[in-house]
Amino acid sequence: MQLDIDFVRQQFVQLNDEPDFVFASNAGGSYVCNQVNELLEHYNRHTRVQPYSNYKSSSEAGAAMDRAKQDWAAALSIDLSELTIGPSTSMNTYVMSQAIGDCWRSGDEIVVTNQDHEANNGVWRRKAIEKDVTIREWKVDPDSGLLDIEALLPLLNNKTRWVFFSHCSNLVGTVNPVASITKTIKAHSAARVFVDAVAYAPHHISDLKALGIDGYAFSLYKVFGPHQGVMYINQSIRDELVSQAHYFLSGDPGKDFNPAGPQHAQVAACAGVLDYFKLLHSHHFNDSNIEMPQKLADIHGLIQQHENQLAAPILEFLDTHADVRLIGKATVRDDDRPPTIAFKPLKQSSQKLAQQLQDTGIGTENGHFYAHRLVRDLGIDPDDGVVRISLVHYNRQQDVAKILTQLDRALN
């Protein structure tokens, strides 16, 4: 079975605005599916009031928000009390650095990587410095940008409290095997594990209980949805954490880690992402009598196959070009390389090359993409950074053909 790309693209009205434009900056924020836009518009037009009162528009507003939260908890295989929907992953991790870090004591240790987006890096480092906690850095290979589990083991001991790493780097692209890494961490320490999945979730929504992690976060505005961040905190560790809510709301699982309070319309619209995935599953599999996690797993198979076909020729071109340094793995043969592809041109600036691609109707960018430490440690000037081509499942083979043609011209 192949992904029906025409059906997929019908669900994103923005793709029709510029039919010849190739949007290749999805890792910074994807297009929004029609289902999300419809819910957002309906909420703002008809139920834009304070929710959860007994009059009609208010009760409907609360019901719309509840549906989104309940649907996402079910999709992630977690309890509703373990779910927080906040403004963004950067804000969610900042809040969690206070909730988690206020429990640290002098002499404790944490492990961070230099592969992550700064949202899953700087907040923990700052809190550790404040609390006199030792920071251990799990370093990437300086040539490939990949993490090696063997390099993590010497960093773990009986003082390790938390380990923070990404499900997939927003530059290296390669998926880290979260379940096996987490199992190794817990076999060698009593540490908790928090995973940033912002760069992974656009390609697959995971069953979180199967991963064995304690915290997990991603941004829905990069998963075809509204500007919100989804976060999971395992119920078993909540008593270890400090509520960040107003004192009279402390203990409310929906408020403990979202001091800003819910953005009502945006939260309600989060349900639209899952409505889209349900429609995608129904179109391809015609089976509605299965639970959402299984539907997401079925869809993932189709999406991964399609995205592999998008990524493979671009990776091959860049890997074999003498004037390019490709970051990360050069193949998709292990099914662990989404089409988030970063590279450094060797004979011109990244900024110049990105501008040339933009001038031909390819939406890509250059920079460090908030992975400043990674770019620096790969020996690349963070100010100019790398060029990043980031595709998702609504991109087509025609897009790849145009990218390859224009890359060849720009590099030569």
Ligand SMILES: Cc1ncc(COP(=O)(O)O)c(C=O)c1O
Second form
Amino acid sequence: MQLDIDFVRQQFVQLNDEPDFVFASNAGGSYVCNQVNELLEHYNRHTRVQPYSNYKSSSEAGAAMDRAKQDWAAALSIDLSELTIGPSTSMNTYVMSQAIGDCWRSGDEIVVTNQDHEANNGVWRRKAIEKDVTIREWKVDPDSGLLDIEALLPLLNNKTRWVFFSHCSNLVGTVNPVASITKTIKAHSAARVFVDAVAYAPHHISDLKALGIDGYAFSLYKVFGPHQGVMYINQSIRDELVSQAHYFLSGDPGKDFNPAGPQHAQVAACAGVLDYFKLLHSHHFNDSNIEMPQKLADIHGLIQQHENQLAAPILEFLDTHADVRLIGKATVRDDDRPPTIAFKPLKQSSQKLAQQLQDTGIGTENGHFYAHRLVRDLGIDPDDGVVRISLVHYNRQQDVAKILTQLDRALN
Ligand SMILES: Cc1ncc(COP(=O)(O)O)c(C=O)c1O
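Structure of the form predicted together with this ligand, please, following the form predicted alone?
Following is the full complex, with the preceding chain placed first.
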């Protein structure tokens, strides 16, 4: 079975705005599916009041928000009390740096990477410095940008409190095997594990209990949804964390780590992302009697197959081009290479190449994409950075054909 790409594209009204335009900056923020826009519009037109009171529009507003939270908890296989929906992942990790870091003591240790986006990096480092905590850096291979578990082992010991890494870097575009890395961390230390999945979730929404992690975060505006950050914090470590809520709300799940307070309409609209995936599932599998995590696994199987077909020819072209340095793995063979593809042109600036692609109607960009440490440690000037072509499942083979034609022209 193949992903029905025409059906997929009918769910995104923005794809019809400019039919010849190739949107290849999805890792910066995806298009929004119709199901999300409908919920947002409904909320703003009909239930735009303070939610959770006992008059009609207010109780409907609260019910819409509750449905979104319940649906997401069920989709991720977590308890409702373990879910926070906050303004963004950067804000969620900033808040968690206070909640987690305020318990650190002088002499404790943490591990961060030089592969991560700064949202899963600087906040922990700053807190560690404030608390006299030793920062150990799990470094990427300076040529490929890949992380190797062997390089992590010497960094773990009985003082390690937390390890922070990503499910997939927004530039290396290669999946870090979270379950096995977490198992190794737990076998060699008592450390907790926090994973940034912002660049992974647009390609695969995970069953979180199966990963064995303690914290996990991703951003729905890159997963076809509203500008909100979804975060999981394992219930069993709650006592080790400092609530960031108003004192009279402290201990209230969902509020402890969201001092911004909920953005009502946006929270309600989060349900639309799962409505979209449910629709995709019923269209392809015609079996409604299964739980949401299994539906997501089924549909992501089709998405991965399609995304592999998008990524493979671009990776091959870039990997074999003499004037290009490709970052990350060069093949999709192991099913661990989403089509988030970054490269450095060797004979011209990234800025010039990106501009040439943009001039032909390909929406792409250059820069460090807030993975500043990574770009710097790969030996690339962060100001010019890399060119990033990031596709998702609504991209088509004809998009890839246009990208390859224009890349060939721009590079030669
Ligand atoms: C890998 C990764 N982590 C974290 C973030 C930050 O997410 P947000 O924009 O929701 O703060 C981004 C944003 O681009 C990202 O790509």
